[in-house]
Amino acid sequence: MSLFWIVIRQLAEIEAMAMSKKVITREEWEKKLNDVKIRKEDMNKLVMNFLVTEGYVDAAEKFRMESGTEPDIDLATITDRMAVKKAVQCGNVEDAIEKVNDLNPEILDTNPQLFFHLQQQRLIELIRNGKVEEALEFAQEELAPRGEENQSFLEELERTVALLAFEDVSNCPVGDLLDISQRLKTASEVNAAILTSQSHEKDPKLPSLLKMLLWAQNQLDEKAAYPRINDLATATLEDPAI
């Protein structure tokens, strides 16, 4: 059999499989969804988990009062954690390090990678502010010794110091280090470390559940046509194209 006819046959088989997909109507699908019983308490815990992890302390307190759902950590610690995160996001790294140590000195003592990234961010801020001599001195005294002990640290240090070689950082191959996204990345790493030290998940559960929903829909797409959620923001069921 020629390759042409093999391809034609395969295409015909695929088309037949597609046509043989089970079609689930909106009425049938909504009935299946209604048969799934989820306790309101579990939904409330999911919401509280998101508010606590993301640091919405005022919303978490209000939700606690309205729903009676107790958070699994002291809400007062959220304010301290958000102060650290905000300090990094604003470029005040020294202040952030002091605040972390006030919360729990073991966080940085037991996490050399996090401490290096905070020191790296300090170096970036010195370069951003045009303090070249101070930046070189800081890199040599604080970061170079750590680079000698860790190859990945050394590579990151070399990449950061390379910023000093360019007058126009907009055309610099490592210019992304000066983007706000770099601050946000470091702030998120600190936030996760503080949460871990408080025996709390470093990531909220809700986004993970949404990813699982998308994965499940993709798997089901191969077997059936059904009302699908395409817009997670509205969670509106859209009828299948038949």
The other form holds:
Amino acid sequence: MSLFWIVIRQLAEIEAMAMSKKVITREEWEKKLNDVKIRKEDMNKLVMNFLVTEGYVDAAEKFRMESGTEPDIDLATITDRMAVKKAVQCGNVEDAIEKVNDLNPEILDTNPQLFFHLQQQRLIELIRNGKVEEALEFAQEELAPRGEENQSFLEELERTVALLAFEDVSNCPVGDLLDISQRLKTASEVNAAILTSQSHEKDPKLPSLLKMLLWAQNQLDEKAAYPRINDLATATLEDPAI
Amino acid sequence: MPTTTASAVCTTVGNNILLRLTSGERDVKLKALRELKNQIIGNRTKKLSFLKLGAVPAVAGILSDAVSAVDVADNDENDRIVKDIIVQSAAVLGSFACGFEAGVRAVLDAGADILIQRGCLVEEMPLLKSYMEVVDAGARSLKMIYQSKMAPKYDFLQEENMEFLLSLLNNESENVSGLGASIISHSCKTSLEQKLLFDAGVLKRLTSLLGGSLIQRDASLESIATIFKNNPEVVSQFVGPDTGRTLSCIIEIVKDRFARTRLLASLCLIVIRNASPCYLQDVGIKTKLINNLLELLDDPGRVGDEASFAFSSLIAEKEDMQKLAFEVNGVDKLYNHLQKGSLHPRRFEGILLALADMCSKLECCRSRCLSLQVLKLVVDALAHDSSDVRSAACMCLRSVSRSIKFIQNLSAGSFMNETIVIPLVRLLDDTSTAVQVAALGAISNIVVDFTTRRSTFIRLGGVKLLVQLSKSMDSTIRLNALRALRNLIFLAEDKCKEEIFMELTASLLASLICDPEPSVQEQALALVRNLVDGRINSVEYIFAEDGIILDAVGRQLRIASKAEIEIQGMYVLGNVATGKESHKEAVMDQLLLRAENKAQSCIIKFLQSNDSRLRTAAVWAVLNLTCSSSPGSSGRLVKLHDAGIVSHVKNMVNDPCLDVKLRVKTALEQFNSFDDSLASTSCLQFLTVRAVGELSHVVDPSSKEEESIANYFRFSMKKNKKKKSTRTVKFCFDVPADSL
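Structure of the form predicted in complex with the partner chain (previous: the form predicted alone):
Now the full complex is given, and it begins with the chain already shown.
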């Protein structure tokens, strides 16, 4: 918990810094940090927002019970969303599509890019499982028409089909498509679309906060030497270079 | 390409699904429905092929059966399946109708909209929690249908329909209330309907929806805009504490995180602003809207495309808004987007129209466009595939060419003349009428110059084309063709005038003067006015073919009721009256001829008109007829006196309009000079080559710009004259008039 406090305080402190390149010792810095007041409720909300947006239902439920913080969306809807995300992450794209359509049939009908990416993922999974015939048929029937409708889809389709041309798929130029990261990317896209349809913001606030911290530190670097946070995970203050 | 195999496979699968749909067993049906749904969602090709296999009527039939089988009181397993069937079939039908015109048509043909309404949204259902799924599914599908232009018009005038609509709006479910709002956005068209909805109190509910979910917010914004659009009466009733709250709510939403919502909120405010003189007029909100829309242009999708149209509706015809937009670098920002290249046609059209609006009144905007070399891109757009883009490019050209720098040819090199004129001439033959009209508008301005543009245009056969278009069945085309010809003839050289007249012919001109459309008559008269201006032999044109043109002019003056026509006609006569004696006498004949049932000459009516422009024109004619250096003037003065015209002029000595007053003063001096026994040899030298009135189309009337353009032409005329003119009163010819 203290890590979090430090990060937040650091951010607040930097914003209040005067404009001159000076050296600030650790003691001075820590003293200033301690003077900054942050409300616990705000922190709790940030945590809840993170858990909810990322879909950690049980954690969110527990956190709610232990901290008394109310989530900003209905936890029940998270379960459905998480089922979809999980299905994609496991490579069961067809199942994921069915689940999304049960949740809200409008999403895929009004989101051609997302739909294309899901179909693309299906193709990748077929290729990964060595079902070449089926993959070709699928590309022909389902993906080719999408490619005709849109130039950028066509390019991505060509990249995907190129997988079939290589013997050693893991080392070819388009090999990254077979990575788990591709699944995660697609899963994230679906997650975002569902959140948007539920009027929820698709990104948690926490990453933005951290980005802000890094930016603010970079700005301050031009004006002062001070204890920096270089490792976001540990949020330890490192002494200023003199 | 083994496409045949693919579609053959598809058909087999398709037929399989359809076969199972006809099964007697409910769970087989249900499974088939779900499969069908999952096949078609997001997939336009599949939708088309299933459509061809007759899926829509089949599913509609299933829905109909299921609805009759529902027993609201029941809650067992059987009912569970029936409900699921309803949900799935509604979802299938909704998906067919989603953004797919053929699908919407099929769904409507099968009567599915009514089915869904009866099946999913009847009164009892929304109250039962177990039916929420059914209600939601039905609402979603109907909303899809109502987003299409083909959806049936909702009859707000029927009381039960209004009640149903209100029940939808008041429902808790976002899909249901969203449906209510969609219906309003789609079907509310007339001011009567707007008033009905307003009176029914929907605004209160819509305002509360503004604080709801994304779907509710967006739908509500669209509906609010629909209710207020172009309806000042409804807006004026929008007073009280509620108004402030609604407006400030929408103003907040202008900063929303979703681009589409920001656009809808801006559009809503623009609609309210345009319909009322008192709301949203402070500088802060104006700047906010402008900046918001310029920022939305950055959005790569449909929102960005539509943002430029919203921008146009915000600034069109409003000089203050254009100035504000200019101050925040609006022109530069629009230009940057233009430069991006390979723009979607809708976006291209929007940006061109936005630039056209920006440059419609302000010289600073036009000047900036010229220095940024916008015209190069605009000229390229003249050859675009989309007729809307071509049309928009013409309108942009028309606005920018109003610039004095353009007229003076300061910023463009000589290459611009050919590169602009050639594509424009080509567009005169365009397949689209709208493009032709827009091209004519641009040409009207382009030909106003003394350099090569005019001659290039003529050389390319432009005159023939214009004359041809002036005979068009479409009155808008006739009108605009005449306007272009009028500007072409303006201050043209004799040879040029002759060419044009030969092509036009006196009989065509005479018939155009008597055209069924008053606006066409006006342009024809203005054309003749410019035709007869200049050297004395120009006046002869009006006497061609036994004077049919002059007769036509006289006739129109006697029967016309529109001031614009009367003004042009009087100026024609006034110009003719600067000619020889015979010319002046001919004018006298026309003036003294009385219309049926009228006791006095039409000119007396004009002298008494409320319109100062008309009074000015009438006094000019009298001036020219009685100028002291002409031998027959004293005789004419007597006739005018007998007709009561002279006394009317004398009564105008204190006319409120300065122009009129000055002319009357001169006229009176002239009248008095005839009292001297000695024939006066004093020539009243008016070197004013006055650019009258029509500049109001080019620039704002009575603005500094009008002065500068008028001065420019005066100066050029003086330069072109070889010897000083000893003519008495000068002509009032018509200066470049721009399009509507």
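Predicted, not measured: the structure shown is a model, and the values here were computed from it. Residue numbers count along the first chain shown, from 1. Between two forms, the rigid core is the largest collection of C-alphas that superpose within 1.5 Å.
(message) Once you overlay the rigid core, does the Cα of T196 travel 2 Å or further between the two forms?
(response) Result for T196: no, shift under 2 Å.
(request) Once both forms sit on the same core, give the Cα displacement of G68 between the two forms in angstrom. (result) In the core superposition between the two forms, the C-alpha of G68 moves 2.5 Å.
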